[in-house]
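The chain that follows stands alone, in the form predicted on its own, written as structure tokens.
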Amino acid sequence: MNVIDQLEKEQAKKKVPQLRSGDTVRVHAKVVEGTRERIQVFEGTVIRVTGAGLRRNFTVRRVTHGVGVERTFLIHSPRIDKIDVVRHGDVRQARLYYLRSKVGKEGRIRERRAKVGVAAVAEAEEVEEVEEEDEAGAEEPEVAAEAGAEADVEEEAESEAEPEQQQEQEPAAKKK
């Protein structure tokens, strides 16, 4: 193995949201100011993603008071304490520099509405891992849904039985 490679290995991050353009992103950064350090967020849109490995980067847009304002982060950077995605945008270019000239309701981006990062990959593995457990658990499964069915119907009936029981329970009440 390269030494380039195993330095690079060493100071990649292990969870790393998968960013595209067009996603609302906040930004955990840690600012130092003199001898104190703190955490800054900065929230806005994904306007590109460029590089590849631990050269990757993305560039993040915001409007404040009227006021655009970009800022790049390298996504391996030991300064960004964590990175989330807000939201996914649906967009169908990879660079959005035409945001830059768009105001208010213009610069909107639709959301998307399939599951795509760090969180779908969590999901689908949890997905799989049910059903190996149903799988390998599963003996007779319509014995297993008449049981349920079973168990439900007598929830139902110890349910309507309790308002008859307070019912009766309230004229004797007001009997004495």
Second form
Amino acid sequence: MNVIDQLEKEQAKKKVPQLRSGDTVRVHAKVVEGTRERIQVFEGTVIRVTGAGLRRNFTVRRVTHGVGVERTFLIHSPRIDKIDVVRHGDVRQARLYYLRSKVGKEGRIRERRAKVGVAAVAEAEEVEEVEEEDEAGAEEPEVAAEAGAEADVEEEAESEAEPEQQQEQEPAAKKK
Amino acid sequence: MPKGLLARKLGMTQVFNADGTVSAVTVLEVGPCRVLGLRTVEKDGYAAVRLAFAPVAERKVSKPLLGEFKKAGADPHRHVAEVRGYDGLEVGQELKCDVFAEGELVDVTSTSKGKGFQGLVKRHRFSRGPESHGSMNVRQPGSIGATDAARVFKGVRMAGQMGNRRTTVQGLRVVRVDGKRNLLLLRGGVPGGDGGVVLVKESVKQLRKAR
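What would the structure be for the form predicted in complex with its partner chain, rather than the form predicted on its own?
The complete assembly is shown below, putting the previous chain first.
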């Protein structure tokens, strides 16, 4: 491994979330006020993710009191304490600059549904957790399957159901 | 006493500073340099130190130079350079990156990347003429002098070889000194490509200030 890669690896955080445009995140950023340091939470939508490796950065947009605020963070910056991904958004663009001209309901982003694939399964469970917040112990596979079945019904009611996901969840329900 | 070392440019990256800001840095592998010889005012008319860098096979070095290495008790090295006014050293001594400290300013000299024969727009940042409406002077030089001079003055900027020239960048800040890997991280760019040999010296501006 060459020296530059080594230097970059040393500075990189061990684990960073895989962010995508459209995700809603809570960024816990360290702020220095005079001599005191405290953590400030900035919650909003990721409208852009650029760079790779140590230089990876993302821009978060939120609207407060009718004023749009955008902040760009380096994902590996020591000034960032933690990044929580609140939900994944379903978007078609990599750069969501169109949100700047949208106000209120127009600027909403649909939640991303799981797609077929191994990587997506873990995400699907996460999504369900957010949906069924009152469901206790949704992490356990049996209950999760149950919750998934319920989610199916809900989706049909919303007429937003995706056939792919139904196929994925039905066998799980049968096993039980 | 201007300090100096020979180094190899490894490339550029970025580092996070203590306050969370980011610095773009050039990574230099500094030395180890061997002191090959001393030039003294009495004997040579000027004071300097001869430094050797990057060990190499004996057959790669010319015989006169090989004699100098033998005299200093050092292995043959590929690169040799003189640093004027660097004193307090002994022949055969090994120098590492800890010659410099964090926060210091340095000047870096090396050969810049060659760009070949270039026109005025690229080489001297001339602005170009209009591209349409019948314009024929898109990247032309324009006037190169007056009629009554009957010649072109020396130093008029024209097309020619660009780059591949010995240049110095002054006042680069040392961001980090890595004694373990013998690295020097300087804020900003350094002339030449990756893998090139550079001469790092204590900044003349810093020296002037200290005086």
